[in-house]
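Quick heads-up: it's one chain on its own, the form predicted alone, in structure tokens.
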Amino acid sequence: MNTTQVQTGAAAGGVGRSIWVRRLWPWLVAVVIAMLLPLLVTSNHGLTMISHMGVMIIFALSYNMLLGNTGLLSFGHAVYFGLGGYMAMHMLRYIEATGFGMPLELLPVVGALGGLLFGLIFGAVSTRRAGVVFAMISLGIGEMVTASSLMFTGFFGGEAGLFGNREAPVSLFGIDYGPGRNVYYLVAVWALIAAVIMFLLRQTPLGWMANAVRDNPERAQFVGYSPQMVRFFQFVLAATFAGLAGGLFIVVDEIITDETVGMIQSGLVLLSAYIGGIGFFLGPVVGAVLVVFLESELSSITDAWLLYFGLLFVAVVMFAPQGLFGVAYQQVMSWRAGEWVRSFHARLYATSAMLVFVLALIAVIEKAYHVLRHWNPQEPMPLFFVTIDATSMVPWLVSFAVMAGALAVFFLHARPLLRRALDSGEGA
């Protein structure tokens, strides 16, 4: 072997190591964050919240296997999350009653098997067609299962649901899962395992063909693949991981009700995936963390939290269809190209105008909820660190005036200024 061959081999080895480093460092960062997070969040409420984030991350990534990878819009994905959770709950209750030796660490596998079973049953019917037909079938299946949850009380437990004790099973490692921190670490381990598997599945021939079926099913069929079978396999895999998330959910909450198979749960996972960004693997992760945080914290602050969810979803669909992660990615690329430095003032100006509009809109919504839903609308209400009378016309006039002024500034001056900066090459 001559010197040139040695140098070429060394260069190839360096490139290979560089590729592996780029592929592994995000996962190493995720592991470090997962390990350190309970040291920063110490309250029981906070530990439960981050455990729910881990569950929702698996759930949202499984949904993205349908919507982002295969182009299947489902309105009933919570069916597999909930039914997997019910299967795991029945196993937990069986362990509690009989002393069956299944360890708690493997209980989520029962949920995954439940999701797999029902994914095979319902997927054989719903994946025969795509597009609007699939969406309507998924909606019908979701409503059917939701109605059944109040009829078959032996399996679903009726309106009260089913309870279990996560401390009843044994542990493979002798861990006490009474404390919330230990439960979180169990959820984090399963979330990392599931995320790695789903990421690797994207790199398989099935993952590539799912993208082909999403983009052009006729061409995929022309090269010899059945779009229906590709959709079916993706559907079953997504249902399996959703069931895994459901199994972890009952470990965290020790209770499961009919709400887990309902439309609200299906809507939350849709919001998580789309708001985060279905075109990126990390998009649903970001969306899941944001949605769980807002659901947990925002619901304790305002009664209008569901309305804010809806407005956020509409805003993302209209102005950022690539999702929040996609927007952040674009801005990072713009920053690396040096374009942010030259257009910083125009961007800041436009962003400030929209922020003022959003704050004024929040003020209007909060005052409307106070007047329409509070038992005593005349009672003064706190708003942005001040106390106002929501029944007076002055706060309403001020809010609408600020909204109108912010919109006028944005559309008449800030946005044209930003466009001129971008078109002239001074911005991104």
Given for the second form:
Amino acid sequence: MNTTQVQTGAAAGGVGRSIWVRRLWPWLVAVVIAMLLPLLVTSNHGLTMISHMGVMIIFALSYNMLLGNTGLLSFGHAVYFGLGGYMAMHMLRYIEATGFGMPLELLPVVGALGGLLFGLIFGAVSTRRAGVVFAMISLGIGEMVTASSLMFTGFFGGEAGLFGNREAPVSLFGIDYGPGRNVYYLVAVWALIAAVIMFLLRQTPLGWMANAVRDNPERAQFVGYSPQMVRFFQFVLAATFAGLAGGLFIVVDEIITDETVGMIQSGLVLLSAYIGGIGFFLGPVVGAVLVVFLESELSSITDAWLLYFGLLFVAVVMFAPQGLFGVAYQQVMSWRAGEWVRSFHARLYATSAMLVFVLALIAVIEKAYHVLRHWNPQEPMPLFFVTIDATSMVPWLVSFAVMAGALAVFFLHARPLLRRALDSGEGA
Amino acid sequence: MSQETALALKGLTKNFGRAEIIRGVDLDIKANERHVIIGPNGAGKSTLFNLISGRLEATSGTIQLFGREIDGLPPHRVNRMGLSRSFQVTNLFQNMTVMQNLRCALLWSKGHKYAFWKLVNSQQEVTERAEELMERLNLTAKQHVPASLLTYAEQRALEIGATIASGAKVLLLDEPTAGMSRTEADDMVELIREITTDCTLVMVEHDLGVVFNLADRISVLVYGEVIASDTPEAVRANAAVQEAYLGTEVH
Ligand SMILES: Nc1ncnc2c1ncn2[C@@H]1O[C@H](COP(=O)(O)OP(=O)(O)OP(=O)(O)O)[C@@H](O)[C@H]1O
Ligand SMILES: [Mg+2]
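For comparison with the form predicted alone, produce the structure of the form predicted together with the partner chain.
After this comes the whole thing, all chains and molecules, with the earlier chain placed first.
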């Protein structure tokens, strides 16, 4: 379930230095990737996207401090992201207006303090109970803050939101934050710092007791811990990091609207953490990267992107509750156990069958969107590498036949074959 | 032996709905004594422990721990005042390993509280004490095994380990040897004897061999009332006890 624990367990007998190498190399890889990414992604659009990924990584990791570590399902985590963002935006505008000397690099800290402040206030009322009660209260607070954004237009900037200029503050290191690339590096550095801190927080007494309270709040009480206090502290810390993410977000976008405190944003972070895998530290990182990528790229390719999004979420919840990172982790483990050698062909076969099914499903969805949404359904429609008429029967029949065929192959032949390949190994 | 009172129950009652389960219990337990509570199934022994440890709130009456009122306090507050308990039905952090369970049981008592600025694994004192306990419980070989994968007897041992880890002044053990083999039970009793040389033990036990071997005093609880509370010899000779409880056990 927990990669770090497995690692420390395995490394316990090793030499001190090799433990450090094992612990540090994933972080070094992360640093290298973060540094090299702008060499691949050079467009303004791309740089904004990878900056948003960095912001979302912090946000999703902070969400997992609640869901994964403490077992608290929140439907209103964006409140702290958004309010942190607004606090930072007001500071940015104050700097612009008065020339106040706070450097841009530290602006996200204002966001974090905003998250902390509202975390203290709302955490006190919402962490008395876990489970459904907590989830409902988080939903209520989310609605409440959304409603206040319509009332306090001075603070929230009304429908247009608030603008700021990130080039107004000074820079600690004399960096010009006009170009998107420099902003990306600022995001990357903050994301790494925040990730390291959140990783270490899991291994503190509070982090351990958060797991304990998640699994058995009663026993936690009988070793001296108040579950309510453990939840409260975790909540406040999670809100602080969400606020930090919000503060970085306004540096990237230079605008903030009340959507950032809203339900969609709260749903998006839940989705990111869950799709990636809440049982692993890296799960939310993978989820955040994927969700931002899909949101940014898929929406320009297809109108049906939200539908795909929903399908992906449902598929993960139903078939891979351990999340995408969890699936990858299992595959690596199974590779190491030598299971791939004897089942490689069966795996390839089953995966291909599923892939064919998914492609046919995409064809159906795209055609349906074309017929139902396009002003002229008769217009020829490009699909994969051909052009079809979505109103004629043939393309529909073909897609449905392929879907049915792929499913039949998968369930009647590929899956049993894969099972046998795996079982034969266990017997041997 | 010190005559200070560790635990004093006065007029304690507990009703579940209309059922009166604890019906006016008065009990004084002296510091450093080994006090065993016996009684037939359903007499209310576990319920009494739940009241003392704060798991349940009493309907009426008072509970004092070293002279301080503890009734109405939540379990974690009672625990911090030096009272630790085990459960009749194993109650552990099932996903955590043996080592992690013991460390969690030690964190508060070693003063780490809600700290989020230090790492658990670098707390030498916690690690050493946990290793010591594992050694004593014969669980060292299983230190990285999750509690849920331990055998029943190992889970029971860990349950006791987690209870005694913090070095509480008063221990409540609810049937610590139930379901164990003869040798495992003997080993457990030996461990309990060792660790209770300078603390107060209140224990529920069905095995009369263990009871008379370990107890300084015995209380007999029948239908929510203490019908006798005395030295083992006196309890053995008590006619009411023989009729209500021992008589049914002997043949
Ligand atoms: N939460 C509860 N709600 C209702 N009734 C309860 C509750 N807990 C215990 N009881 C009842 O109280 C009575 C005493 O239960 P208790 O568990 O204290 O007995 P016990 O002396 O520990 O018995 P055993 O030797 O079987 O462990 C039983 O009749 C039980 O059904
Ligand atoms: Mg009982």
